Structure formats: structure tokens, C-alpha cells
Amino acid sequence: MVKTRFAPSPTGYLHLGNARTAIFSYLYARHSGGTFVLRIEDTDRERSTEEYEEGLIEDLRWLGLEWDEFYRQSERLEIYREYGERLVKDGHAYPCFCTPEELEKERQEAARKGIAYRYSGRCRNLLDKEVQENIRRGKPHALRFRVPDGEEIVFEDLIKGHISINVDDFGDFIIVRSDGMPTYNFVVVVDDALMGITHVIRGEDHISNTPKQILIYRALGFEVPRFAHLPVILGPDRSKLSKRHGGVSVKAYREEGILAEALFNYLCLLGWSSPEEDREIYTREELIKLFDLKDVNSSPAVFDRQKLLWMNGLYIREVLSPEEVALRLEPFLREKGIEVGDREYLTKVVTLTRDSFDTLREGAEKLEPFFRDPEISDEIRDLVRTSSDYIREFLDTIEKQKPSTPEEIMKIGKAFLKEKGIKPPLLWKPIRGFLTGSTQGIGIDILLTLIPLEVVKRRFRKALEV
């Protein structure tokens, strides 16, 4: 059976190439049939914090990831402890006493010498006594792992294909720190040897780490998982991903309104090609049924932060109904001082006006007028007092009319203009600035269906006050 897993470390906030991972690594467990791990990678002490898990749970939470198994590599040290002794005593690793100092004098001579890095081996053929003498002076030590000479480790990757490394580009590398500390390479092996996983998804910044794995899942008798590394995510630029791309993070969307289906499906299209071509809105379970890892695409995934804010508009217009985009509009009104105390008014107003905004925070900005009176600029004022009495006999007219549409309201309008001979701006660009303290925006044929008259006169009179 499938068992993939998302291994992320809590050392910042979820990232838009993690989240891509997470979520083909979930959809692939659920199109196989299998089990979805989430797994705490939080041996890093330094970096590692508990508001940093919270914030990766909440982000998968609200991307609507749900994981069967769920695992911290903090409380599993125990484990890796004996499978460090393990690879001791079966001599696949040797403690290293090397200091810091002589680790950086090597890298140092390295450098000038202009060849990439590897370690020495100065402790690797360390004799029996001496490694028992520098024990028992409490000498600190590493774990260093035992790379056989010259090996071509070799593995066929399920999205890159075939790929082959030399052991020789790196060398002995630490599978436990001087502080006791396990690194990446060696904790991953475990957990994933232990906990069943049967592929691998991942970035293809981990490429270079796999031959270390699977030397390591060679020396403890596991048996190797499949790989899939995917491609990286760029700018439109061509460059790494990045802040000025819109690469930022998912709680920076989230707080930005844009919806957990519409990133969703935005990022499924990042580097996996859907068998049904012509389509790119795709609901979470066609997303599941349709999810395959020949689909995905070995080059680099563009991002498109309008592509993404297009898709989020899309949803917001046509996807969600006018009741549940007034639902979680809610929180962003809220957050502007605004309590919506009549649910079915907002979800009027959100029925008429969904088409103006593509984010729930820009559409927050766009309905405030609808709750709040807003302030008057000095050139609305000269606007509405320069236009007050064209303003005043129209809107006694509508309420002789009693429109009840926007349809209504702009027959209503052109009749008026016709009849007084004026130019449509004189008309709609006062009565616009001082209903929404602005002259552009909403169509004016909405904010007068749906504000009600009593509040309309009273901005009016407010504005002339002014």
C-alpha cells in the first residue's frame, strides 16, 4: 500500500514550495488508496520553535490536508540513538573527535586549493584504544557515517529518472552531532524505514542527499523507498522564487484573502499536468481522482502570482455561492471595526458586487461603504456642492419611483440627465464620493439598490455639512 509522508522542520512559516509538496504528497496517498504522514522534522534546537508548528498545523489545516499518522522527531530520539549504535558496532560509522577548528582549517585548504569539500578521514581508521582513550577523557565526538570508496549509487527517480552519484563527491558525512544531536540524513532514513513510507516527495533541492539515504538504508537493512523530487518553483523572471515574486508564505495569503481551494488548485497546476487538459478549476475530489506522479513535470514550475489572484477572483464570482464568500468575508470586516449584524444584507450585498474584487481583504475594502459612512476629501466636497441641487431632485425622485434593481436605478438616472440636460459625471461622481469617499469603484446602480435611501440623504446632507 501507498504511505507517503510531509516532513516539514518548525523553523519559519510555510513556504509556497512546501505547500506544493504537502499537497501532492497527500494527493498521491489518497488517488493510491494509501496514508498520508505528517512528520515534525524539529531536531533542529537553535531554529525550531512551537509557534512555528503551530503555524505549519494551522496552514495545513486551512489548505484542508488531513493526515492519518502524525509524528515529532523530538520525542523519537531514543530510536535514533540505537540505530546510531547499530551502525557503530556493525562498523557502517566511527565517532569523529575532530574540533571545529580542524574541520574549518581543512575547508579552508579546500577552498584554496579551489576543489569542493569532503572530510579528511582523519578519524576513520582511529584505533580501537584510541577511540576508547578519547571516550574516556570525555573528548566530544561526532558520528561520522563510513562511505565505501568509489560507489556509484544509482536510482531511478519517478519524476527526474535516472540518476547516478558518485559517494566520492562527498565523503564521510555526520549522522550525529557532538551534542548528541542526530542530522537530517540519518533521522529521515529511520522514520521513514519505521514508519512504512513507500514514496518519497520532495523538492529537488534533496537530490544530492538521496545516494547518503540510501547508504544508509543499505547499512540498516531497509528496504529503499521510490523517490519523486520536484521541480523547483521560479518567478516569471526565470529566477528562484522569491518575496518580489509573491513567493511568500501561505499565512501571508491566508491574511491577504485568498481562499484555501483556490491555492490549492493554483498549485496543483504548478508542475503536474492534468490528464483533462482544458480545464484548470478543478474541485478537491476531481483533484484526487485525476492525481498521478507520471503527470508531473520534470523542468521548473512558474509562478504567477496574477494567474493566482485571477483563479482566486474566479472562485469568489463562481465557485462559492454569494452566502459563503459573506461568511468569510466576515473576519476581514471585522478586523476593519465592522460587526455585520444582518447576515442576509451582506450576502445581498456580496451577491451584487463579487465581480468588483479578487481577494476577500480587497473585497472588504470594496464593501465598507455598504456599513460605514465614509470620510469626505475636500474634493468630494466641491464635487457635491458644486452638483448639490441636481443631487437632491434626483434623489427625490427616486424615492417618489421607489426602484427596487440597479436596472431601475440607471433607467431611472438616464431619464433624469436627459431631462436637465447635464453630463453624467456632474451626477454620478458626487453621489459616488460621498457614498464611498471616493469617485471610483462600485457602480453607482448597486450602491444606490442596495444602501438604503435614509442612509444615502444623510451621507448627502453629511457631505454638504462638510
Ligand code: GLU
Contents of the next structure:
Amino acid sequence: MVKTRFAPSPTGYLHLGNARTAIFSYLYARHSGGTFVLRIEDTDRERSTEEYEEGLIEDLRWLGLEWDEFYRQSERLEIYREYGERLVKDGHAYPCFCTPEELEKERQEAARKGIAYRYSGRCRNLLDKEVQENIRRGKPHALRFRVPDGEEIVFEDLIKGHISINVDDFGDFIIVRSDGMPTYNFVVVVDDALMGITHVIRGEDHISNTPKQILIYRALGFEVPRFAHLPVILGPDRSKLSKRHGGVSVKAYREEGILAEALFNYLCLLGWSSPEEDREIYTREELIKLFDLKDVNSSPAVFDRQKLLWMNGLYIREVLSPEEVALRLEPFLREKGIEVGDREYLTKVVTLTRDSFDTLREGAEKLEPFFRDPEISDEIRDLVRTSSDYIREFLDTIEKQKPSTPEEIMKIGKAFLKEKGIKPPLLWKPIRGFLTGSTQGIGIDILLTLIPLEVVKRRFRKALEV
Ligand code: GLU
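Show the same protein again, this time as the form predicted together with glutamic acid (GLU) rather than the form predicted alone.
Expanding to the full complex; the earlier chain stays at the top.
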């Protein structure tokens, strides 16, 4: 039975790379009829905050990644303590009394020689007597894992293939800090083993940690799970996607008005090759059915913001219903101080305008004129004044003929222009101007179809006031 987990540290907002890791772990569990675990890795007390944890959970819920089991490492310290003691008792770990200053010296020495730092092993072979004496004197100590010399750790990564790392690349490493807090490489093993995780799916930045973890699995007599390390996501300049590339958190995209469905869909395409080539739009159910780790690429994917925006626009125009888009737009309009009383009206507006925006934020901006009078610049006032007689007459015609679709409005408009012998901009530009505050944007036919005539007239009058 497959069991996967997503194990974020609440030390920042969920960024796109981690969101993709969460999605792949979730999809693989669901695809296999297995279990998906959310585990908050908050043993770094200094950098972890409750706010970030809440943020992570909010983002995961928003993406629709419901989990079957939930754990928080800070609530499991007693368990780690027991396993730490067991490792010491069995000789796989030992207390290290080296002070931070002593270790810093070792580090500087290595840097001076230009070699990779490895712990000297000074406390590795202390006599029992010395250990007891140090403890009696209250000397703070960490616990270090005793790494066997020269061993080659080999594993078959489900994405990266055959990986072989010599343990001499790293020395005896700390599993419990001197303040009693256990470290990532240690607790991740205890948790993955006790929780019965079968597939560890995570970013490739953890490949170098994996041999350390395998050593701990062995030392504790646990079965080693399968590993699947996902390639990094690159920015457009082909360096690892990071803050330097602008907003890269899920929160930033949500606030920009990207739909959860679109982000979910887009992130799946970053690194996963669908067996159905040439297809890009998938529902969650389809992804659950199709997703498999064997189709994850081993080389990095490049994040393409334009493509995400395009896909989001497609979801707005073609995938979601206008009712659904209206619902999602409301909070964005509210943020602008617009309370949509009449949801049916908003839905009508969305139906006719949704091909003109790619994000909900952009949508809220474009839709503002349907809900409140715009600011009118002097330039627009001039345009309106110049054409005011035509406009008045045109509005009267509309009032008489009562068109109810954009097509009918256009027909009446064309006939009017022809009869008067004037060019379209002379009429359309000022009307759009006093309706929206801008001379470009949503089609005039749509504006006149949706904005009630008495509102149109009021805005016209206001534009003529000095
Ligand atoms: N807390 C680790 C991280 O956020 C988890 C790594 C793992 O999945 O093992 O990078």
C-alpha cells in the first residue's frame, strides 16, 4: 500500500517548487489508492513560526490537497528522544562535547586548506569514563551519528536513477543538537519509518542527505523506502527559481488572481510528461488517473509565467463556468470596495467580458465600470464635450429601440454613424471614456448592453459638468 508525505518546514511561504512536490506526492498517493500525509517539520524552533504553518495549510487547502494524516514534529520530541537514546546504546551515535568555538576552528582550518569540512572525530572514541565525567560536570553535548568509514551508499532513485555516494564525503553528523533538538536527517527517518512512508518524494536538493538517512534506517533496523527526487524548477534565466525571479510563492499567485485549478494544472506540467502528448488541460481527476512517477523527467523544467497566465485565462474563458468565475471574482472586487449585491448581474458581465482578462485581479480592474462611476480626466471631458450632441442623440436612439445584445447595439451604432456621416471614434471614444474613465478596454457594445441606460446617462451628464 503506497503512502507518501509532504513535509514542509514552516520557515517561509509555500513556494512553487514545494507546491509541485506536494502535488506530485498527493497525485501519486491518490493514483495508487494510497495514503497522503502532511507532516509539519518544525524542529528548527528559531526559524519556524505559527504564521508560516497557517500559511502553508491555507495554501495546500486552496490547492485542494487534502491529506489523510497530519503530524507536527514539535509534538513528537519524546519519540525522537527514545530513538536517539537507542542509537547511543547500540553504538551508532555518541555524545559530542565539542564547543561551537572548537568546531568553528575546525571549519576555518578546512577552509584555509581549501578542503571540504568534515568533523574531526575528536569525541568519537572518548572513554566511557570521560563521557560520564563530562556529563557530571554538566558540559553541554550534542549527539553525533557514527558514520562507518569508506562505505559506498547506493540507491535507485525512481526519477534520477542509480545514485552512489561515498560516506567519506561527510563526517559524523549531528542528530541531536546540544539544546536537545533533533536534526532534520534524524527525525525525517524516524518519522518516515514509523509512519510507514513507502515513497519519499521530494526536491533533488535532498539527494545529498539521502545517504545519511539510509545509514540511520539501517542503524535502527528500519526498511528503507523508495526515493523519488524531483528536479529543480528553473527561472527564465535558467538559474534555480527563487525570489529573484519575482513572486514565487503560491500566496503571491493566489493574490494575483491565479485560479487554484490552473496553478495545479500548470505545476503538473513542470516536470511531468503526460502519456497523452499534446494535451495540456487536465482536471484533477484526470491527473490522478494519469500521473505516475515514471513519467517525471529527470532534467529541470523552466517556469514560464506567461504560460501560466495563458492557462489561467483559458480556465477563466473555457474551463470554469461564468457563475464560478463570478464567485471567484467577488473577493477581488470587494478588495476594491465593490460589494456585488446582484450575483446574477455579475455573472452576465463575466459571460460577456471574460475573454478580456487572464487573472481575477485583472478582471476586477476591468469590471470596475460595471459597478461604479469612474474618475473622468479633463482629456475625456473634452472628448465628450466635442461629441456631446451626437452622444445625446445616440443615447436617445438606444432608449427608443431598446437593444438587448451587443450585436443589436452595434447595428444601431453603425446605422447611426452612417446617417450622420461621422467616423466611429468620434462616438465610441468619448462614450467609452465617460463610462470607464479610459479610452481603451472592454468593447463599447458590451458596456452599453450591460450598464443600465440611466447609469449611462448619469455618467454622461457628470462628464459634461465642469
Ligand atoms: N522539511 C524538509 C524540507 O522542507 C523536508 C524534506 C523531505 O521531504 O525529506 O525541505
